[in-house]
Every structure is written in C-alpha cells, then in structure tokens.
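Take a look at this one chain, the form predicted alone, written out in structure tokens.
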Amino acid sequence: MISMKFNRSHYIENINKGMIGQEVILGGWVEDLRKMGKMTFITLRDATGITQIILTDDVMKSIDDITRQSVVRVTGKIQDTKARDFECEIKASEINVLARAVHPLPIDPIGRLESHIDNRLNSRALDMRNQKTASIFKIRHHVLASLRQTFLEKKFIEITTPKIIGSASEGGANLFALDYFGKQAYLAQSPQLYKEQMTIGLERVFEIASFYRAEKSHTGRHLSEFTSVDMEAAFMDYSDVMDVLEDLVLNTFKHVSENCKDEQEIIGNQITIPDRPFEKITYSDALDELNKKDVKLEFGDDLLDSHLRIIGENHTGFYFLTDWPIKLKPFYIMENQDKPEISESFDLQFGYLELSSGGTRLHNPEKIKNRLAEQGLDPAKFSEHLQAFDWGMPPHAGWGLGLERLLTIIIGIDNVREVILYPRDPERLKP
C-alpha cells in the first residue's frame, strides 16, 4: 500500500531479488555516500533494513550538496548488483531531500568512531541511528511485549497506580517530595500498597510503569526512575508467585532469543535460555558460604553488596535468595508460622546482581497495625490503605522486578543507563 502524504511504496526489509525490475519509492537517512566517476552510490537505511541506491550525474545535480544522514525519498527500479553486501539494488529516476542533516553531527550514529555514553545520552534521538543502540530498543520492545504475555496467559490484568502519591505509604525514604497545589506529596517508589489492595476484586493484576527512588547512588545498576514490573496474585504464597517469575524470566529469554536474532548478531550476544529450576538457597545457606570466606554475619545481618559478590561467585546464574530475617523485611511481608523470626520472602539474584523482591503478604489487619507499630511507622498514616482489609482482603502474595536490570543480563553490558531511552540519575536531568 502506497502512502498517499509521504509516498513510500516499500519499507526496505520487503525489497528482495524477486522483484527485479519492479519501480518501489522508498523513504529513509543517507547512511553513506560514495562518488564513483559518473556513479553516485547511496547507503540508504530506514528503521527495517538497509539497501544501495544508484545514482546517475543526472539525477544526483538536484541534490549535489547532500549530506550523511539526510532524510530523501528515493524513485526508482530494482536492479540485480555487484555488491555483496546486497541481494539487490536500486537505481533511482528521483530522489528528494526532505530534511537535510547539519555537520559535524555531535556523535557518529553508523559507530565508526566510537562516543563516550554521556555523548550519546546527550544526543539521543540521533543515538538511535546506531544499529547497536537501535538492537538494544528493539529488545526492549520484544521484552516488554513476552512480559504481557506471559502475564495474560495466566490469567492477570493490567492495572495502572498513581505515581503521585499523598503521603510517604510505604514506610520507606528516598521519596521525592514536590508540591502538590499546596499540598506535599511525593513521586511513588512502588505500586505496593495500591496493587495489595487490588487483588480484592481483580485477584491477579500486574503493572508496568516509571517508579521514582531519590537515592544518590552513582552505579552502573541505579536509577532515579526505573521500570518496575510489579504483579500481586490472591491465593498464592510467595513459593507460588516464584513460579510465576521463574517462568517470566524463561519465556522472555525463549522469545528474545527465537525473535530478535538478527539485533542478538549486531549486538554481539548471543541470547543462552537459562536451565530450570531456578537454584534455591536460604539466607542461612549465605550466611554459611560466606563464613567459609571468612566473613562473619550475624542472623539478622543484611547482607551488602560485597557480601552479595561473594555469594554470586558460588551461583553465577539466576537463583532464588529466599526466608530472609523478617525484621529486614517491609512491614507488609509475612513471617514463617512456624519460625516467626524468618519472612516468606525471597530476592531473585542473577550472581550479586538483585533483580526481584517480594514474598508473600500480611492479610490480617491487626498483624500489620503491629508490624509498623515495631517498625516505627504510625499506623494512622496507613488508615485508608488499612480499610480495605476489613473488606475482605485475600491472602496473597506478590513481586516486583526491575525492567532495566534484567533487559543488561539479556542484552549483557552492566550499564542500565543503556537500556532506557533517557536515563535520570543524580546527575542526569536532560535531555
């Protein structure tokens, strides 16, 4: 189907051997250029692929002065070609410079010459021309799009929680504060509270959003605002919503992997599908393995993140770190009935990297008045989150899962910052 406002018959991937000879109008950004005595030859790329163009003095003096990375559209025949870069070729009748890029271009977006990451940040948009950049979106996008999937198919619904929230719910710091029309109130960390109280009519609900953490952390695994993928599940404990995650994670690497081959060669990894079950090991078998390294933890202890890459050293892949001390728990998870000292919790590690907390939750409203009661937290300031558990609250259970973190295991570079389109971090407030 011809576009009748850009005119563009064909996107580039479409363009095969089979068509010699057929006239295609195609639209896209002048990748390369190249004079050959009377020949011109054009790199042409657009979001699909990208082709040669050939050019003849005639056609190429109405526009003698194009540069690289130019917008044209380009009339023309599909010729077989010499090139072996090509299965084929175009030779153009016409072509037309819809906008013309200025230069020098702050970066470099085919990659020849390599550019600092604040460089690209800097100039994102154009970023986006580099294939390897390109590749790790559209990785992104498959990822996000499995995610849904998997979630539909268990029977969940999508929900949306408010990121403007009107008081600190969570009994957690690093908020960011702002003013409300008068009011204070503060950008949400989580949906916790909000997609707890969900599972009351919907029983099992996932999101998917921005989340907002005024940490002033400075590494390649922190952000400001992050992606949260966040499910809540009635009648499940926090061994049945591990099951969930585990088979998230498996079908998101198996989709990747059998749909994003091409973005997997020009990023230079290739996408291994992990082994199930997930390895399980209790916070006491971590507190014994780094006894062995001569590390002394007390039960109770948290465990840093030095101590973390200890432990990842034994368990290189994705394991479950599970029946954490409750007292370094939120308020909101469930203790051990038989081990009240110890949660129904667990982290999903992938070697010291934490991707996923969660556990399964208090549904007596009465356990969690007391929890925050010994956490500090005044229970008044819960009291609308508190009255839906006198409404017939549901057991259940639930996670959440940082998007960004598990898209650098996938894509395998260490830097989140790579991975979302404009990273905020303490320094990073533009573009």
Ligand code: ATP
Contents of the next structure:
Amino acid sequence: MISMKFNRSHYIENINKGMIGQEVILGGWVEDLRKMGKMTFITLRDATGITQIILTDDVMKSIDDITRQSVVRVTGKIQDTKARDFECEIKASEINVLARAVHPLPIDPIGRLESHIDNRLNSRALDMRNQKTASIFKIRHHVLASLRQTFLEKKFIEITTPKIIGSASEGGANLFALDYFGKQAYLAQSPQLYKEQMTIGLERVFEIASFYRAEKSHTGRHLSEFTSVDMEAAFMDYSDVMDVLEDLVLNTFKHVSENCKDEQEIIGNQITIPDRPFEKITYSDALDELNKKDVKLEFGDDLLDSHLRIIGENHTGFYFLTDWPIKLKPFYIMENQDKPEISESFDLQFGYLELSSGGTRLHNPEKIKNRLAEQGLDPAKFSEHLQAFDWGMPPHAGWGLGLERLLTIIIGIDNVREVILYPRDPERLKP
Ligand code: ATP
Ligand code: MN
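I would like to compare: after the form predicted alone, may I see the structure of the form predicted in complex with ligand ATP?
Let's see the whole complex now, leading with the same chain.
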C-alpha cells in the first residue's frame, strides 16, 4: 500500500534542463501512453504543464493495466531527451496509481476527437482536462480579477445583494418563482433596486454575481442563470458610466492580452485591443441606418435581433447605442431634460450582440411613482425601495454587463455555454 501522504516535490512547469540528474516526485494524469520495445513512454499532465516519463519494464510491470487519465505519482530522475516537444524527461524509478480512470471515457479529454458540446457539458469535470476548455476558464478567472482591479482603482465597493427576493423587483415577467417557507419568493433577475439604494451610503458600488432569467430563449447568448457585472455610482450620469464601462472593457482586454499568452495560443484566438473611444450612435441614427436598408421602423419601435444584425454589419466592434425612447426603458431610467420622449440610456454593443444596458436613474420618488403607474406597476409594492429615496438619494447612474457575453467576444466564440461551468438553460438543469 502506498502512503496517503503525497510528497510532490515539483509542479511540472518548474522542471527544466538545468535540473538534469535531480530526483523529483511528480503527480498528475496519464495523458498518453505508448509502449516501444522494453520501454513505456507516458505523457504526464498536472495543472501547470506536461512532461514525458520513461519507464523500464520492471517499473512498468507494477502498474500493467494502467489506463489513460488515471492519477499517478512518479518518482524519478530528470534526464536529457530526444523528444521534440520536451526539453527534458523523467526516468522513473517508481510509479504508483493513486486513482484509476475508467476505459473508455465518455469524451476524449485531449480533444483529439472533437466531442459535441452537449457531451462535453455532461462530463464537464473531465472536459476541464481539455486544454482549450481549461484555457477558457483561466481567461475567465483573469477577466474577473481584472474587473475587480479596475473597480478598485475607481474606488468602487464590492457588494453582495440578495438572490432570494420577496417581490418582483422590475415587474413580474421572467422571474423564477419558488416557495419560501410557505411564502411566494423569486430568484433575483438583477441587483437593480438594491444597488441603487446603496449609493446613498457607499456612493460607488459594484457586484459580480449570478442572476436568473426565466426566459425560454434558445440562443447562443441567453442563459437561465448568468453572471452579471453591475455597477451604480452617485453623482454620475449616463455618459460618466459609459466612460467607466469603456475603461473597464479596455483594461480587461489589455490584462488578458498580457497575462494569458499561452491560453490565447491554445484556443487559437489572439486578442486585439479595441480602439477608443467607442463609437456612439443614437437610437435615431440606428433607425436612419435601418431605413436606408429598407427596414422601416417608427420612433418607439424596439430593435429586434434581426434589426441589430443589420446595424452590426456597419458597426462590427464595440459601440454604444444611446438615447432610447423612454417608453422602451424600465421605470427607473431618467428622461432627457429637453426631450422627455428620449431617455438617458445606452446599450453597449459588439456588432449585433448586446453586452450591457445602463443609464441615468431617476432619483425623485414622485417621478418614479408616476413612471411605475404608467407602466402598470403598483407603486405601493415598491414602498420599501422608495423609502430610501426620502433619505437623501443622490443623482446616480449605472449599468449591468453580461460576463458570459463579454467572454464570448474575448475568446472569439459564439455560445455562452462554452464560458460558464454548468450552464442552465430551458433544456439543461443537470449536471
Ligand atoms: P436581451 O435583450 O439580449 O435578452 P436584456 O436587455 O433583457 O438582454 P438586461 O436586462 O439589459 O438584458 O441585462 C443586462 C445585461 O445582462 C445584458 O446586456 C446581457 O449582457 C446580460 N444578460 C441579460 N440576460 C441574459 C441572459 N439570459 N443570459 C446571459 N446574459 C444575459
Ligand atoms: Mn438590455
């Protein structure tokens, strides 16, 4: 029996030619295994890299029935190698199988055989040994770190708002309902009302968290559970928060481009830093562009996916789509002071894809009550939210950005299911 104490001496990335002759203890997964005459060659992978292990028959015979992707501990000496892909190799003096992987596996984790995304998602943990998948999630990790870094530099405070809520915060549609000790509760679709309230004490807040949308959408950009990056700031208006968003996106691209060089290579997508400033076109400009292409819309009509795809043909990168009709916007959005039919609002687009929505918020509670009533919502149901507006509510603005959608742009793919561990959509509740 082998002892449970693992005693790993090195990660694979820390082994190099300069260490020839040194004894090491490694741990990892058998990625590949070839027998050639009296020798067996194993490629061993840990979270940091891959190396080659050489085993003579008498070492190998202790683990004769070993399968690919089994977990092993190897003790051996670093030596020079003839292999093209490695700078050195390990001549094993001992090998122990710590966990045996079944054969055959449900997917080929090396990715030599392409697996359908559904099969990969059904075996997601195993899929994480595919270096392309692992690279996507390493990039996701760096994107989150970079977002937090930029918010920190801009003096934003990270908050965590409730995900179980007692009333429909922005109207009833799209909410998952659940039983809460006999009371009706919902899963939050956004932190909108809470983050606005927090500006009265903390001024600048942000949240990065899962939110829930009960929409039966079957697209590459909709999830039932997605990660929203939200901010709200006192004494800012919609152009100020567009600047914050532009800085955040640019910093994120720079950070990933500098810190994820190997990952970009593995996924085969080289990041290009977008030019600034991002273009700004108004909703009315967009209607004109559509009219020129014989798509006749009236002021006040919503822009559907088909319309955004046409606009996206002329605007292929990042751009802001601003000044939407007030009637298309939620009750908390501020109207333009000179033209009340227009709102101080925007979407950040990448081509046809909406990445973020935001705007200047109303901070006068009487105006909010009027807007609620206009939209057929009962102001009395918002009394707990509205009381904060009597406690010195500063002018404020903010936005929400879909993390998974942003990641599809950074990674250069078109399905949000690739960039979230265990996607939830109308068909997928497991694993
Ligand atoms: P869409 O019209 O594309 O469904 P939306 O306008 O309903 O999006 P918002 O309420 O404005 O979405 O949410 C802010 C951002 O959150 C969106 O711009 C998007 O990036 C992201 N988001 C919203 N819903 C989803 C979803 N179901 N799946 C993934 N991301 C989402
Ligand atoms: Mn939106």
